[in-house]
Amino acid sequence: MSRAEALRMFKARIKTETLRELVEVVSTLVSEVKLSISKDGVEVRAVDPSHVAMLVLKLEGGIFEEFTGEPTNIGVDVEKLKDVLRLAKPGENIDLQYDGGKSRLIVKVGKVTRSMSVIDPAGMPEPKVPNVSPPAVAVVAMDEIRQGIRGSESISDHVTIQVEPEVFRLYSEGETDRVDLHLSKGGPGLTRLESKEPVKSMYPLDFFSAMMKSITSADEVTLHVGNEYPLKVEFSMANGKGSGRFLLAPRVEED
C-alpha cells in the first residue's frame, strides 16, 4: 500500500433511516458495493450479476449529519451494514470511519462499535452508465405504484408500463386474469405526464417491485418509458440531498 493510500480517510455521521434506505436500495441489486468517496460526497454504481438492472446513487455531503472525505474507493459488504442497522434505534446517528492505513471500516452505533474488514475495490466492477433517454415521462405517486405492484404479484412475473398523452397505465396479464393501474393526466397520483404518442415496455416484476419497495423516503418517482426500451427510474433521498437512478432492461415480448 502506498503512502497516499494509507492517508486516505473517510468520516461521516448519518441518520439511521438514511443509511437504512441506502442499504435497501443497494441490496436490491448487489451484496457488495464500491463507495466512491470525494470531498463533495459519495457515489455508488452497481449492476446486478445478470446485468438486467443498474443503480447510480449520488449522495451529497449534506445528506450526512457530518462528513469529511478524501478521494478514495471503499468496497463494502452490504450484509455487514444490515447487521449494524439491526442495532440502531429510530432517529439515532451512526458514525462511520475508514482508515486507509488499516483497511478497516469502523461503525459506531450508540455505545457499540464494530470494526469490519473491507473489500479490495480494485477487483470490483466499475460499470459505465449508458446514455438512456426514453421519450415519455411520468411522475407517479409511490403509493399508487406500490398498490399496482401488489395487485400484479399474484397475476404474473412481469409488468407492463404504458404511457399515453393523457393516461399512465401499469398492468399485468396472466392466463386468465389482468390487473390494471390507470391514472389520468391532471388527476390524483400523477404529477406530470409527457408523451407525444403511446409507448409501452414490459419489465421483470421481481426487479421492479424490489426497486420500488426500497425507495422509502420519496413520495413520488419519475419513470422514463419507451417502446421495448430500458426503464429509467429517478428518485430522491433524504429531502432531496441525495438522488438515485435505476435502469431496468425490458423484457421483449415474443411474437
The other form holds:
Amino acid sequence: MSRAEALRMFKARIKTETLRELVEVVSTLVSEVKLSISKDGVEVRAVDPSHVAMLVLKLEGGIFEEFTGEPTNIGVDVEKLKDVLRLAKPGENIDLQYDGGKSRLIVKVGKVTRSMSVIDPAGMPEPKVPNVSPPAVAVVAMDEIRQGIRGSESISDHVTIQVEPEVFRLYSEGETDRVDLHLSKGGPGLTRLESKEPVKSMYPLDFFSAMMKSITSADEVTLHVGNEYPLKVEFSMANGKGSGRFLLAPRVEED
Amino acid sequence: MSRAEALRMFKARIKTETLRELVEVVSTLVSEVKLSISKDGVEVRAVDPSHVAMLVLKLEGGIFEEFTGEPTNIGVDVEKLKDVLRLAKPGENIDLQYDGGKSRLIVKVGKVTRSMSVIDPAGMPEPKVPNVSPPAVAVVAMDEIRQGIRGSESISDHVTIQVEPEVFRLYSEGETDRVDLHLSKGGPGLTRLESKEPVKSMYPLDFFSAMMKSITSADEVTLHVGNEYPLKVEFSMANGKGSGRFLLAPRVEED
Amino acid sequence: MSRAEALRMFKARIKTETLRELVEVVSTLVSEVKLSISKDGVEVRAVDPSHVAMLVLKLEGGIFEEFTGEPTNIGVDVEKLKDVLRLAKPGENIDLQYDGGKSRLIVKVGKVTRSMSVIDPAGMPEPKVPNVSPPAVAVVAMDEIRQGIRGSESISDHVTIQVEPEVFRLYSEGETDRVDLHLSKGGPGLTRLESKEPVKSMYPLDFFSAMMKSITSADEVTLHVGNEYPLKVEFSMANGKGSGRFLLAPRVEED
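Requested next: the structure of the form predicted in complex with another copy of the chain (the form predicted on its own having been shown above).
First the chain shown before, then all remaining chains and molecules of the complex.
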C-alpha cells in the first residue's frame, strides 16, 4: 500500500435505502467488493468468480447526506454490510468512517456501532469493462420481467431473450414444456423497442434472475441484446441519483 | 386414442381464483388429474394412490368467462397448474387452449404463456364412486373444524368424528392427552345436526387435515358420518357455482 | 403426594395474552415448569438444566378473570401450553381446571378442550434464589437492547454489558470486528443509570438473547450489573400486573 493510500480517509453519511440498494446489487456477483468513495459518490466494478457476469455501478452527486475526506478505495465484506443494514430502522441514516490503511471501517446505525476489518483493495480484482454494444434495445417493465423469470424457473436453467422489430420475448424451453413472455412494441410493459433484425441469446437463469431481483427501486430496465452475444442491462438506482450496468455472458447453444 | 378424441379441442377463460380453488382441492389427493371440460364447466373424479380417499368435483354453469369448443377430457400435471397460478396477479383471468390429441395445453396468464405436455386421459384411472350414505349429518363452520384439526395435530395421527343427537365432537386421543372440539346443536358453529343415535368413526388426520385446508372459499362443510364408515364431506366452491365431495375411508379401531 | 395436595383443585380463567407472556418467558429456560397457582395469581421459579440461568416470576392481583379453588402446585409441559395457545383467537380467554392429584389439567379455549397429563410437582426442582445484588443499575429501552443483540449475533457467542457512571454499553468482540451499543446517561433509550464506578461482565449471548426476546409487553428492562458477576434482569409483565426476574451467570474472561 502506498503512503498516499495509507493517508486516505473519509467520513460519510448515507441513506439506509441507498446503501441497501448498492449492497443488494453487488451481492448478486461478489462477496467482497472494492468501493471507490469520494465526495462525488461511490463507484463499483465487480466481476463474479466464474467471470460470467460483471457489474459497473455509479452513485453520484447528492448520494451522501454528508461527506468529508479524500477519495478512498476500500475493500469490504458484503455480508458484513448486510448485517449492519439489518439493524437500521426505517428512515435512519448510516454513518461511515474510515481512517485509512489497516484501520477498521466504522459503521454507525442508530445507537449501534459496528467496526469491521477492511480488505486491502490493492489485492482485489480491477476488472476491465469490455466494450459491449449489442445491436437491439428494449426497455421493459421490471414487473413483466419478474413474471417471465418466475415462469421460466419452473422450466429450465436457462432463459432466452429474443428481440424482433415488433416483439420482445423472454422464454425458456424444457423437454416438453415452454414458458414465454411476449410483449408487443407500443403495448404495455414495453416502453421502447429498437431492433432492425431479429436477435436472440440464451443466458444462465440463476444469474439473470439474481440480477433482476436485486434491482429494487427501478420500474424498468434497458436490455441490450445481440445474437449469442453478452447481455447489457442498464438500470437506475437511488431515485435516479445513480445507475448500474450488468454484463452477462451468453450460453452458446449447441445445435 | 380414437379419432373423435383426437379432434376434440377447446378454448376457455377462467377466473384465477376459480382455477386455484380447483387445483388446491385436487392436489390433496393426486399429482395428475383428468379434467372433463365442456361449455358447462369442469368435472373431476380422483382417487389417491393408496385408495383411502376420493374426490368428486363439479364446477358448473357460468364457471367459464368464455368457452368455445367441444367436450374434452384432458390429463394434466397438477404441479404445472400450480406453477402457472403463481404467475397470476390479483384479478387476472387465465386462458386455456387445447387443440386435441398430443398437442400441448396452452395456458396464458398476463403476458406469459405456458405450454405444457398433457397426459393421455385414456390411461388414467376412472374411479367408480361408491354409494356411501352415512346416517348422521352435521353442517359445521370451517373455522371450528380448523381449530379442532390444529389441536388434534399435537396429539395423534388420527381424529375421531362423533355425532350424537345433540352434540358434534371432533377429537384425538394420545397416550396421556386428548383434544376435543365440542359443538352443541343450535349453538354457534353448528348450523345443522341430524343423528338419531350416536355414531362415530376414526379417520387418518393427514388426509382429513389436507382436505379441510384445501377448502378455501366455503364457510362451512357438510359432514356425513356413520359407525366405522366412510366419511362424506360436501362443500361448495367458486362462490356457489361449483361443489365438491370428498370420501375418506375410516380407520377401524382395534379393540 | 400428601392427602392435602391430592384434594387441591382450582378453576381459573385467564387472558390468552397473559398466559402467552408467561409461557414465552418460562420456555426460554425449561421445558417443564411448576406453577404455583392461587387466587392471588401465579408464581414460578425455574432454573435451566445447565444451571446458568434462573427465572422468578410473579403474576399478581387481578391476573385471573375468575378463580375458585385452593392454592395448588402443578407441573406442566411447556410445549403443551404452547400448543393450546396456538388455538386461541384474538380476545379469547383460556379456562383452566384441575381436580388435584393425578387428574388431567383441563384447558379450554373457544370450543376446543385439551386435557393434558400433569407432572408431580414434588419431583420437580425447587431452586433457591441466590441473593444477587450487583452494584450498577441501568433501565434500558427494549428496542435498543434488541438492536444491540441483533448486531452482536453476527459477531460472537458472547455479549458484554458495561456500565459506567455516564454510559451504558452492550458489545461483542470477534477476532476482527466489534459491535457496540452505546447509550448516554440522560439520552434516549436510557431511562436511568446508576454506577459509581465502571463495571462489566460477559454473558452467553444465546441465553441473553432468548431472555430478551421472550419479554414481549415491557418497553424497558432494568439491568443490574457487576464485575464478572451474575446479571439480574427485572421486567414487568401483563400490563404491570406481574413482574419477572432473570438471573444469568457471567462468563469469566480468560486473560
